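As a starting point, one isolated chain is supplied in structure tokens, in the form predicted on its own.
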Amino acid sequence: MFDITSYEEANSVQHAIDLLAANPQAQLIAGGTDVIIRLREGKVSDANLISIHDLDELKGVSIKTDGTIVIKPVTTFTSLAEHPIIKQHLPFLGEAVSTVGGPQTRHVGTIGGNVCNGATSADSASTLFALNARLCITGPSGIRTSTIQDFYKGPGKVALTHGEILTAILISPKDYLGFSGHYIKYTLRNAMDIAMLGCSVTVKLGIDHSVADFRLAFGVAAPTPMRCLRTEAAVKGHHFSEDLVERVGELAVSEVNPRTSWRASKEYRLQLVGELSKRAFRKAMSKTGGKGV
């Protein structure tokens, strides 16, 4: 049995917050898969859940007049995947979150859910990163719009009080259109597992087929999902070659800081942040269709 106390379904993003008003220790889930694995192992106890999964107005892909992309966060990673959107503008979003897990959870779980879990290993939160994903915070207070690097504050946590929530993922046309990308999601199992490092690549080239942008981002390099900025300043401007590609390998490993788990040992991420930096870049330029790749 799962332990618990209270279950309330919200009819609207309004009602949710009240919900979350008079119960100070109410959690808010929309798929679910997260609280459900915790409470069956009994990580979470007297569990007070409210239920967003049914509100319509926190589902779906649309594009505003200025060409922003707006991913609501009741979205499943099954949706979002699909939908055609994603698949003309951010295949390699819809790539990166049909990596989520299997089809069962993909089928439930949200990319809202995914972002404001604080994982590390969110294999979104590295995409959305390189996106500049802007997000939309709903609360007693009104609306706020936060970054996600600010939202991410630590190992599970994020810019989140109690009563808000997530009600819209924002991406900006200028960090979209011309864009091409690639994820690496590296686990000890082609099945169903946690990655033990994720790796995202987002590149534009110029007209004259340099690299005019490029965004090098990774999960499980840090506490939290990472940009190599450093990196990322040292590879613009320059034409692709295999040299660029070893450099971009040498930097972004002086960039990240790992942790030792029961998955991985430092050193061995280390050298996947290296080795899988390199593959990411150069599938994202054979993407663009780039001249020397």
The other form holds:
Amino acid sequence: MFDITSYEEANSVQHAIDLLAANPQAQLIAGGTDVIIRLREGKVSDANLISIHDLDELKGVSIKTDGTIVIKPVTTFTSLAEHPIIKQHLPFLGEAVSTVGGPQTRHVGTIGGNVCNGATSADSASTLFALNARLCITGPSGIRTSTIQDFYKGPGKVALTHGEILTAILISPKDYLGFSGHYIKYTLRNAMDIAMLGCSVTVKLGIDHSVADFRLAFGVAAPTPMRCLRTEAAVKGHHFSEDLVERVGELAVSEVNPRTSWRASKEYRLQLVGELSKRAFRKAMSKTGGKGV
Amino acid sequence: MKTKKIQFSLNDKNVSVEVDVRESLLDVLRQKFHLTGTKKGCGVGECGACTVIMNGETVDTCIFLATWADGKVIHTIEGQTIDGQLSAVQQAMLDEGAVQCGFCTPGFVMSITSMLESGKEYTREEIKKELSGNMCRCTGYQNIVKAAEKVLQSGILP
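Mind giving me the form predicted together with the partner chain, seeing as the form predicted on its own was just shown?
Next comes the full complex, and the chain you just saw is listed first.
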């Protein structure tokens, strides 16, 4: 038996908010693939759980009339990757979440849980950073929207106050239409591992086949997922070339702040930042089918 | 502690059971239904020995709360052998010598069965990726992958 002190099943978002408000110790559980493991390993005890596992209103992917893609947080990694909207518009996000754990984990674990855990290594995070994702957060006083950058506060810390729930991840058409992308997860093993470094690149070609837009985001290169804005600025407007690729690798290293952990040293991670940013850039460019690639 | 009465389809039979909300689905399957073919290995969703097929997808039951099984359709290893007749996946595992100590075998059978039921075609690399959530300490995986390849190529439904 897991060390669960209280357990409630929410039957709506409002019900979940009310249940959270009624219990200051309570935490949400969605897929449970992190929460239950922490319970089992004794990292969490006396858990007060509010389950949103079966809350259908928090599942699925849709497109609003203005083109905004809406990803509900309790969508599993598998159903996200297989969703026709994701396959059509954000295949690289589907590829990114298909690197999480093994199939059994991806069938149960959710993208909202991945984001709300606040882990810099979250496989969805760097791509969501590159997509300028906005997060819809519903709480006792209504709905607010946060950028994903403002949501990550530190290792394991996100900007959710007690009683607030992530209710949607929004991607604007200006951030995905015409973009190609690529995510590289660098790990010790080919599966069932946490990223030693995660690198996500999205690119959009201009009419003259120059790089009209370019986003470079990393996981595990800093305490939170991050963007390399100076590198991005240096790339935009230029034509793709091997020199430009080299420039990305050099600049990216100057923007990150990785630490040493048992998985890898800081120096190794810096090496990876330089190398993976180049590889992801090349790969993302090749997916655009643009000239000169 | 709080209990909940849940109903679900277990190996094509409707069942109902009272579960403690702190229980894993694995413990309920093993202790309340005595379906001990589903193995308790790592307990943290890494080894895949506790894999069942739920609503068509493989799930690690060790990290799945039993209360969430309400209304689901679940198949375990016990449902694979009908009237003493091994399923195509089980037979392929046997033919390829893919079983040594046998502890991981039910989980592998369920993962390969789920692939077979999907109707998709798999390359050898894709088979390996799909089996990455199952661990085996004895076989070195080669014979398991061979068994999966063989049965998936045959296209025989389980």
